[in-house]
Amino acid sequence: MESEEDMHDANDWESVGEDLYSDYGEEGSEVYVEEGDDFFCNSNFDDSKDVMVVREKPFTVLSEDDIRQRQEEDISKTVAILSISKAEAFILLRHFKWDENRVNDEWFANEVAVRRAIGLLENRVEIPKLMELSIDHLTCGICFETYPPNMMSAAACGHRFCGACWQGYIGTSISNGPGCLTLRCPDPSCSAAILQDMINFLATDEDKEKYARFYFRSYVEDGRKIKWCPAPGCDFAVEYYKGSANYDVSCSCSFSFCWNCTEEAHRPVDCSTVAKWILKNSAESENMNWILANSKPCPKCKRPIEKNQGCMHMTCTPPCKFEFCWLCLGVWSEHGERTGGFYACNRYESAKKEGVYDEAERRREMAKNCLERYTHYYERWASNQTSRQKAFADLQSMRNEKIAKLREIIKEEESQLSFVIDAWSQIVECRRVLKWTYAYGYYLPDHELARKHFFEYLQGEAESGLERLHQCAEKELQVFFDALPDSPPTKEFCAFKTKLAGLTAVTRTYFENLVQALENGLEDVSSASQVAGSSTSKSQSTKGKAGKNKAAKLAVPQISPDDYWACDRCTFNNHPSAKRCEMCSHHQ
């Protein structure tokens, strides 16, 4: 018979689940579908009512033409306000990260200091005035050759150099990258800026084209409001509006990424966790864990050796060739029948009983467990990534080929078949979310059992719901592709449409709630545990001193996952109180 405490805890868990995920059919939710409801099959059905809550996106996708137009508008505004040239306005805006407000504030606060910082001279030195001095030849400050004044060029500072040296200086700077946008006078004592007008006059056609590309891309790469889409071959950029807690954006090329860290979209995991997970997948730390778990160092040269079969007689590889016992690591010449033969070691057994090998065995067992735990989460993370790529390929195939074929079979307009595309798009999105929940689960502290168990329950429910949607969109839809065009299964397809649209809506709602719950750190679980603890303490207050002691034992201080520190050598997450890594003994 269940105790009163167990029944109370069970009711608490039910209330948590109901509060988080019981709003699928309530008034105000996104979609409500009943069995047998045929409103999805009504040709006069208004998609704008009661089906989808349209949320305003916190970002805008920009093409190259959009970016170029915005850049020209910002430069024109600065030219009009500050009464400077377009080339000077470009250098000024780029210096202040294309922030117009900051440009105006800094310029009007101290124009002289701003000009000095970016190399803009207030008064240009005019070369024609110098030519009136009747100087026939001038010496280039780079090649030290003499040239007529008309073959020499100078920036606003008046330092003159020959055309060949200018061309080589500018070409070398452009070849080195975007730093050419802040090019200064070649004279070591001068910091005057080289403006775009002069570069267009002196540079080769190839260098001018490269400079124009750097000039254009500077608006995105040096600004703070816009970032390029990181997808290979994509030329779109995304402008993000501050104020939204969700950094996930979707480009017009169908690639979703995090605007904050420019990695692929990774909700519900934060950017710092993604960085740690990617580093762990690519670093050598797991190789070290594997070596600790599956090998022992040679007693002589300390190279790791794996024993995968055979007896305990080990021989290190040349040039060491040291022979030793695998168990006790002693010299093999001291072993024989009296020590247990080739498949046992009495010295090891006796020393083990005395605790000589406890620390080494403990570290090896810990490394093995850590490796198995990481492998468990990584394999499922990678498996969902593969499934997501397969689902995305199916989505593209459905959008480009199969929808047209289905339209011919069912005799419906393509707009009436958009629910199929919506279902496949939702599958792709859910696979992405499910993939990152495994990275989330890996970094959940083991001692927080309530959060861990509830997380695993929610993750399992999410997998089951996604599999139902995936099977319906893949297997059940195939039946209609196999149907004959002469006898379209209109009634059956109407029922299928209702089912698939309903599953899509329910799955979307569940995953949105799941993401929100994980981003909030499963606060409902913590609050439910606190309520259960307070109720339990009240019920036990009349049971005497023993009950008080039991309640005191339950009051375990909560430690945040952020309090754990990762080892610099092996990346193992250690308890905050540990001063030395429990895995590799490296100091904090």
Given for the second form:
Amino acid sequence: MESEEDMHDANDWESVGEDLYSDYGEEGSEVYVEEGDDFFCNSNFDDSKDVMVVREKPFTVLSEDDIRQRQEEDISKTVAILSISKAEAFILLRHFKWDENRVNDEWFANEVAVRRAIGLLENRVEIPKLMELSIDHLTCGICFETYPPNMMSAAACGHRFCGACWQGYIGTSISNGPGCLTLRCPDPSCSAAILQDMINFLATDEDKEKYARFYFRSYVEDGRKIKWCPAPGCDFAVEYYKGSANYDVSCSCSFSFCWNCTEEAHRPVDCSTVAKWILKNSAESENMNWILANSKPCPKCKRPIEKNQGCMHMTCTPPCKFEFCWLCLGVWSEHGERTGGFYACNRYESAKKEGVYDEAERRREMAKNCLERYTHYYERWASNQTSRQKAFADLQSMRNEKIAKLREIIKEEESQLSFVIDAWSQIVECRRVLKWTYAYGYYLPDHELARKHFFEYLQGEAESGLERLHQCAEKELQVFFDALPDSPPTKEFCAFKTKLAGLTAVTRTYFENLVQALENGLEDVSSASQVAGSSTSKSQSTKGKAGKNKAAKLAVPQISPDDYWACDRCTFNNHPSAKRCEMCSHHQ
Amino acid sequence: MQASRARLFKEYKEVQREKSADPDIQLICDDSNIFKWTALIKGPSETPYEGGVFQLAFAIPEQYPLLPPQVRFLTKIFHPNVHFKTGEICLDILKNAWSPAWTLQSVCRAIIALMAHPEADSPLNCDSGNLLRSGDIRGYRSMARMYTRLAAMPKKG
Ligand SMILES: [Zn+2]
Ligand SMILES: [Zn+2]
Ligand SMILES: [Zn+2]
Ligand SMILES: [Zn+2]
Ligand SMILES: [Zn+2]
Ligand SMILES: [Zn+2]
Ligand SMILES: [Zn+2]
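Same protein, different form: I have the form predicted alone, so give me the form predicted together with the partner chain.
After this comes the whole thing, all chains and molecules, with the earlier chain placed first.
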């Protein structure tokens, strides 16, 4: 049943100039396929140019070999330009954070000062000269033992110490971390740098290796352009080109992170908000333990229910089979569009006012208002986090095994099934965005009512849209896995494909616009909320310096349904600007 | 362990041989443990510590001299870089600026220099540091003097 209802939703978008996701239509689901042309009518395609154009990535993922090669190149260049040794060039480049231009500028401006700062002596104090003085024994300045001069070593400064003391001195420094890269002569009055050739001559094999590792890592860690991917066990690094609009990068290991703060990608929230939020979560985490419990009592029969699927629509185990919302424990049917409201689970304020469900009462007893407010946002943030992880796992299993199974059942080419992967990738991304909108909401000032309301409206739309996509990709797809292999449900699958691909495209656009609107701080809230609130107004308010109202674009379709073209081969409805089919690459 | 023992033994012999080399410093090795030393240092002249004798305790790590000794004042002292309760000393050469070429003797010399030239910007004793930073030199000197009298000078009968 619920899938039929969803089809309404998907189908009725033409009627919702003011409201992308809500559904007031009455048509039966059968018309759905015929009306496929209307499918994309209100997915806001005025922005889709950006989506179509392959964007120049503002970053490059580098392997260890790539990094090593670049480091070698930089060192060789400096060796050639300044006529110094490789080990000296390393010390020099590291000191100036691997900025070649700065190295050259500083060096040619005042070579003496640069040499002094990093401990590079111009002339080596030649040991043979001391030999001529026919000294046959010298005292090591560390162990105070005497040795013949040939058993002792010195850096360029000529301060000699015995081999054992050097080995201990270097080893102690290396065990203290990358500070060994700026090691100086042990003589307290001397600042001569200890270079890598010296390390390789005197240190143990193990220490040489460790030193080489620090030497290599310095290129990333001391430089300004490259950062390690923060995913555990990942050895890639990402080079970022300054001047791009946002810091989101994605590593070859598939982890997306913010290059600026190296936290997980967090658009539309900025880095400082993320830092505040993470700190807050760690400070409050002890209070949060009871919330994090992964099970909740069924609101009807009180048996504990564990959340096992990614979407928020829960069904209690038989015989109860009560359907409810994981977030508010409310009856699921009241969440639907039939009641006239949108998906209401982001509505903390109204939930608080109603105060009807057990958990809210318990919570009220347990916590003061501020914690309660935080709890609301945190719990939804965490829920989306969990859903995202689940969706990611589902995406992986879809890629790795389920698609093959589906091919057997549906008898389709693998390329024809890529829309399923697209849908799941989109769900993972949307869960990420949605998660961060809760941190965004937490920090929205309470007194800015218009902004807050508009935010909750947009978030609610996003939530219900994503919920619909998630449900379609999860539960409606499952039907086909359960089908008998000898009677492939081709026709149904075709309809399902159009629906899921459509939901994916619409949701993608909506979320991209949502991110932009939130990043712009929901400017022009009043005009935007006017547009959003009135079904008659389809004109776009063009206030503000950008000359465009991003928030309004979220709700108002810009391209008429007639502009779309249906693919001859696969019947997919393509955006007017697409020359080839977005599904099967067939020419228009 | 062996290297540090050998090195400390050399320092010990040097101390015995040059007993009068530095009249302001007297280093004493524990009878039973070469890794435990104490020192008596004289408060530098023209400072509030003048006339006082201050006792230092050395705990020497097994990796000495690659790692610095841990030193603290046993005698109470009012000084911005010495913790008033524990006697802990904030001195760069006892931390990251340590060099294995330093000796216990040179550490004592560095501490005497620190007594004469307090670093008000990295205080372990906030009261003392605040007095100095606010420019109340007289306040700092009289407090330091008082504690020198109380703790570091022989009681007169
Ligand atoms: Zn030696
Ligand atoms: Zn030297
Ligand atoms: Zn990675
Ligand atoms: Zn960030
Ligand atoms: Zn139940
Ligand atoms: Zn709910
Ligand atoms: Zn096609």
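Numbering follows the first chain given and starts at 1. Small disclaimer: the values here were computed from a predicted structure and weren't measured. Between two forms, the rigid core is defined as the largest C-alpha subset superposing within 1.5 Å.
The two forms, fitted on the rigid core, differ between these two forms by less than 2 Å at the CA of C261. Here A495 counts as shifted, since its C-alpha moves by at least 2 Å between these two forms after the core is aligned. Annotation for A404: C-alpha shift of 2 angstroms or more between these two forms, rigid core superposed. The Cα position of L477 changes by 2.5 Å between these two forms once both are aligned on the rigid core.
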